[in-house]
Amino acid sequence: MAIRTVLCDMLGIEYPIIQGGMAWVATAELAAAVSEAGGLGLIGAGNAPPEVVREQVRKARELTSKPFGVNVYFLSPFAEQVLNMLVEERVPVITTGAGNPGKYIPKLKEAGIKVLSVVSSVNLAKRLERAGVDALVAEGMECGGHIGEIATFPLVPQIVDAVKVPVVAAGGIFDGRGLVAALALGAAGVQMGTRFVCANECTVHPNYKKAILDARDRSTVVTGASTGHPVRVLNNKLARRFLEVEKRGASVAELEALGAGALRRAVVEGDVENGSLMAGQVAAMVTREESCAEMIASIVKTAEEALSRVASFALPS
């Protein structure tokens, strides 16, 4: 039974599933399996530099001739050179998120790229719809890192209903049986994050992989709220110092200061108690690494039984 969607014909992939464009995680090794298992690989920008994304991405084609895309984070100083080195390099697809791509979008698709946004609203959906973004990712607040205020079933609907081009829905999804619901709910694909953090392609340090797999359901926390950018993240030391400042009513510049560099810490330097572990509520799912072919050879096997079974329950006509 195929598993293909509109997503797939846009973006020129086998399946449905788009890795998240996580900062400091996704780099040119994740991002180029993904893209050679089938599905859309992501080298997240975060806030480096153009020219070390520049490498990323030449890293990404000398280990995959497949398409791959970079996601570009609009709070970074270096958004913009960031957005003109991509055409310069013709990277096929670009996600956004924290932003309005608007202004660059002709530039973009002059350069024959595909943008989709990352949406937590309606209002926003629509407002990049008439932007001319080719996709929107509805991200609920399962997912791990920035969230929004809606979750991933209310939040997918209401957007695919709300606009004419195709939704990918992300935020708490694990596997196949994700997918098919996403699917149900009007989704033309998914965008997992969580998942491949644990990929053996996946450079993070151990111990931050370790800490994912050690996960149990309620071990995300949600920090920063009071600063108007709550982040998910695995509950630590670190996770409940945040929590302690904010509820003593913190400013804004305090807790800025408390997390700068948290994400590296945790990331690259393997620290899981002084560390941002950023993670959403599949963490628990989690349970052992594997390769990127392996992961989605697995949702595609767990969404084509999952789809078998809805159609078990049809009854006679």
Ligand code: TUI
Contents of the next structure:
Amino acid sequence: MAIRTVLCDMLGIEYPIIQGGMAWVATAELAAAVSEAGGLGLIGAGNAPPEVVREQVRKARELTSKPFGVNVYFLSPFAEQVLNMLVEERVPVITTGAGNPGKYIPKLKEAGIKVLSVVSSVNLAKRLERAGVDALVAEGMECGGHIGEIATFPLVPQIVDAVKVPVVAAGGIFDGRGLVAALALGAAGVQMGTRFVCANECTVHPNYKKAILDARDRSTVVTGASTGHPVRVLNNKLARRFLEVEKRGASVAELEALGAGALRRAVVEGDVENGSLMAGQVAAMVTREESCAEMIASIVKTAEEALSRVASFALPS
Ligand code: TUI
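I've shown you the form predicted alone. Could you give me the structure of the form predicted together with the ligand?
Every component of the complex follows; first up is the chain already shown.
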């Protein structure tokens, strides 16, 4: 039994599984390994300048001949330059976050690039569909990093009902049970980040991986809610400090200063106390390092098991 959806045909991939385009974390090595395994790997452009991202794109091309994509972070000062570079490089898929790609869509379409936009509300989903995106990634508040306010279970079917383009579910998905649940909600696939941080091919500092491997069900906390920009991270010294300062009613500027450079500190330096350990609620389910091929194979296998289990409940008795 194969788990194929319209997303597979749209993106030219084998399984409807996208690896999240996490800034600092999602490098060419990780993206290429996910694509080689039949999913869609993404390079996270984050705040990097175009030439740095171009190098990553070229490295991924050396590592795989399969399609992969780049996530463009719209709050980056380089977002427009990165998009122009991606058109030059003919990258087949772009996902967008933290902004509206509307004005770039005609140019991207002309270049034959598929555009998937990450959203965390129904209104934004409708706006971006009108702007012409090819698909939407509905990101629930279970996921790591910057989050919206709605959980995946209520968010996905509401967005599915509000738009015609395919919807990819993200947030709180770890294995095939999550994939089948997402398909049941009307999604055409899933995007997963946290599990892939612990892939063998992921180049983050080993301390970051260990922090995820050690995580339990209540290990993540949401900081920044008071500023209107909530961020889910593993609880550590920085997170406690953040929450304390917020409780005192700190200014947005003070909180921004506390957060500046913190993701790099965790990912590159392995500072698990003073760095920002962005991770989703499924961190607790990640219990070992594996290759991307093992992860994708296990997601597909557990999805098939979940499907037959669900189907057996529907048998006539
Ligand atoms: O972007 C995310 N999640 C993130 S970003 C991040 S941290 C980072 N650090 C350094 C460099 C780059 C990133 C950690 N986690 N998710 C995607 C997402 N985008 N969720 C919601 C949105 C969104 C929000 C507003 C999309 C569009 C939007 O548009 C606003 C408007 O009105 O146009």
